[in-house]
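Take a look at this single chain in structure tokens; it is the form predicted on its own.
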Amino acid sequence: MSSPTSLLIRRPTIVLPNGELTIGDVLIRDRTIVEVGTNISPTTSTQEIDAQGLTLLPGVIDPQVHFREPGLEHKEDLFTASCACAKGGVTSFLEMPNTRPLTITQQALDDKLQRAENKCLVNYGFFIGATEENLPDLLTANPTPGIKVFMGSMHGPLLVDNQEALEAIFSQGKRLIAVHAEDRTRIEQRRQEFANIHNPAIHSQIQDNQAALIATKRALNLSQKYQRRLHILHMSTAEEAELLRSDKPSWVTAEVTPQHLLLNTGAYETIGSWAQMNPPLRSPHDNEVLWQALLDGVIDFIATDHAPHTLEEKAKEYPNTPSGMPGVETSLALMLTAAMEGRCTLAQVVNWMSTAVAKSYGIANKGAIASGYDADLVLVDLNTYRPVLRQELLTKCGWSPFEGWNLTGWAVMTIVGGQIVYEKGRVNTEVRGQALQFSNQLL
């Protein structure tokens, strides 16, 4: 499966940067797209790929994942997670700091970057986590897409809900702040109110819509006070979407996960604790309002919040079950299936899962199929439907909340930096991605 110095992808349907669809050829040399056109002439060293009947998209950039390394490799590690990315058409990811040790210093960030250089089949970037005491690191750590602030749903140093500490973080520096917006005080109150209930469905009532709305309002107020670049992670409620619809500064962005669009509290009845995540699944009404906000541009893009736990951990009794679910293998197929159902267009999926992410985080030369852009691409089959099967998953945790769902748009081939990293069920484990660079620090 190793790739020559150039690839010529013949006759796929291409989603162009303006959103139009065309049938043509794409020539890749080394790591870069050098030509998009028709009847491109190959050289003797060019590998030709017959992609007639397939659709070519920019590779997915997943801007929120938890890949568990270092310290929690029994759930996932950078190698297994990046294999799952390759299979799912994800060519770049941004990973979160709640590992062991926490990613809260330059040393910890450097350690992750070194691990990724040795292990990751796709491109990578790592957030630095905020504590109440590491402001100097937040100002100088590099390269990083931004600062992750857990306002709730966290214990230990990464929980930052003290107003003085939040003011210090928002008031100093210019880099993007990404918030997990849930209010710890309300969650603790409701946890006592619903104590001794062991049905995981109570999770959505303990960490309710109001807990999310309170924290999102707080983050927005701080962002406006200091004119600070803010990103709201995994938005889950209708109330938050309507708040942003009425009051969203130009420097604020937001994301939503496929599970908050496609699953709701009814999932507890069928998959139990597999449906448990933070922030929790919401009502069908929340699904619909989030969809509309995404379609209208109130929500800017999609992330998976891939957060795997073992089946043994998920089998514990609530509240001892951990929150989180895997997602990188299924996200693109889920959204492309929605497009085929008429809920959105192919061009919108490309924007939400690639182009808008690259723009928001200042990742140059990614997110479009055009000359001069990096050759991070995925060929998908929109004519065939296949179910999500546990035995085919590459994530180490070995399960999916979407098991049994019949989806289209599965990756046939994934290309990272001009190299074929996945093809028809096989992963090329010799390919290595590169560290992403970010130019998103200024408003």
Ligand code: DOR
Second form
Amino acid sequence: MSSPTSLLIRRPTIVLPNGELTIGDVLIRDRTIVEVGTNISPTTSTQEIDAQGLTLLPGVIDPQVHFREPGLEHKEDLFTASCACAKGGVTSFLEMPNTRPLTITQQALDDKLQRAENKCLVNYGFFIGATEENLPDLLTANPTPGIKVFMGSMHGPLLVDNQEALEAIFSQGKRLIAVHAEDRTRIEQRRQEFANIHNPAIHSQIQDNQAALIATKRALNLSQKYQRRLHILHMSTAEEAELLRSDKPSWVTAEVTPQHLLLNTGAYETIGSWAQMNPPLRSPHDNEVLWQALLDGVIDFIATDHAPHTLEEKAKEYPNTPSGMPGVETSLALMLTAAMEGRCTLAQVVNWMSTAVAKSYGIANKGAIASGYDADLVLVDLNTYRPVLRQELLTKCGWSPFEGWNLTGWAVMTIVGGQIVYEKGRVNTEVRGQALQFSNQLL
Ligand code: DOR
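Could I have the structure of this protein in the form predicted in complex with the named molecule, to go alongside the form predicted on its own above?
What follows is the entire complex, opening with the chain shown before.
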């Protein structure tokens, strides 16, 4: 695979910014899309890609992942995770601060950015984590998509559920606050109630819908009180979706994961503790209400919450099993398969997985196929179905909750900054992404 300065993608079906589909050509020079048209003439140095029969989408921007570096590299690292991204059509990601050390200072943020510059094949951004003590860091950290607040489902300094501390974080500064909304008190009470049960299915009852609803209400109240930009991470329940449907301030956004749309508590029977995540999987009714909220724009976009743990860790007995599942390799194919089944349109998938994410986080020049936009693209095949196979996975954890699922829309080629980073099963490990910049930190 080469990295020419000029690429011409010939005759794919292109999902245009207005959602329409057209067959045309896309010319890329250096890092940028310079022309979208028909019968574009190549120059002698242009590499031509015959994309007839394939579909060209803006690269996926995954706004919530846990890539484990530094400190937890036995599960994943920025190189393996970004290879998995390239294979999955994910060209940019926003990563969470629960690494070791925690990303709670500028120094820790700079360290991650440095590591990513050295080894990340796709574009990257890193959240700064809130503690009860690092308000000065939260006010000045740069560049970051925002402040991550774990209101529950976390131990140690990253758990912030004290009202005074939350008021301080919401009232000072203006940048986006992204919350993991689960209520610590309720979870702790219920953990005691169900203490002797070792079936992982109990996880969804311990961290139940109410636990999520209580915390989401609390975050919304704080956001309304201080008119503070709020993003609700991995919304999982019908109750939260209905709450947001009834009253969603213009400065609030929400996301959902493919697993909360496509898996439910029935998954414990087939994949056991692999199905354990936070917030937990819910009922088929929750799946349906979340889908409808996404279709209606109550939920704005999709994130994977890629949270890899080793097979050995996942094989422990509940509650010693860690929560989380990998996702970046399967998210696009899962959503495109849903589109092919008629659950949504291709244009909606593009909006939820790229355009709306770029807009919400103020990532300039990404999320659309148009002249002047960054050449972060994914060419997918919507004509064939292939199963999710463990031996093909690039995530270091080496498993997927979707193994055996027969999906379409797999990436055939992924392009980051005008360079081919993935093509037909092969990753070009020479390619490097860039640090993302975020402009809409303010209301
Ligand atoms: O299931 C989860 N796992 N949810 C989280 O919020 C954290 C994540 C992890 O880091 O493993």
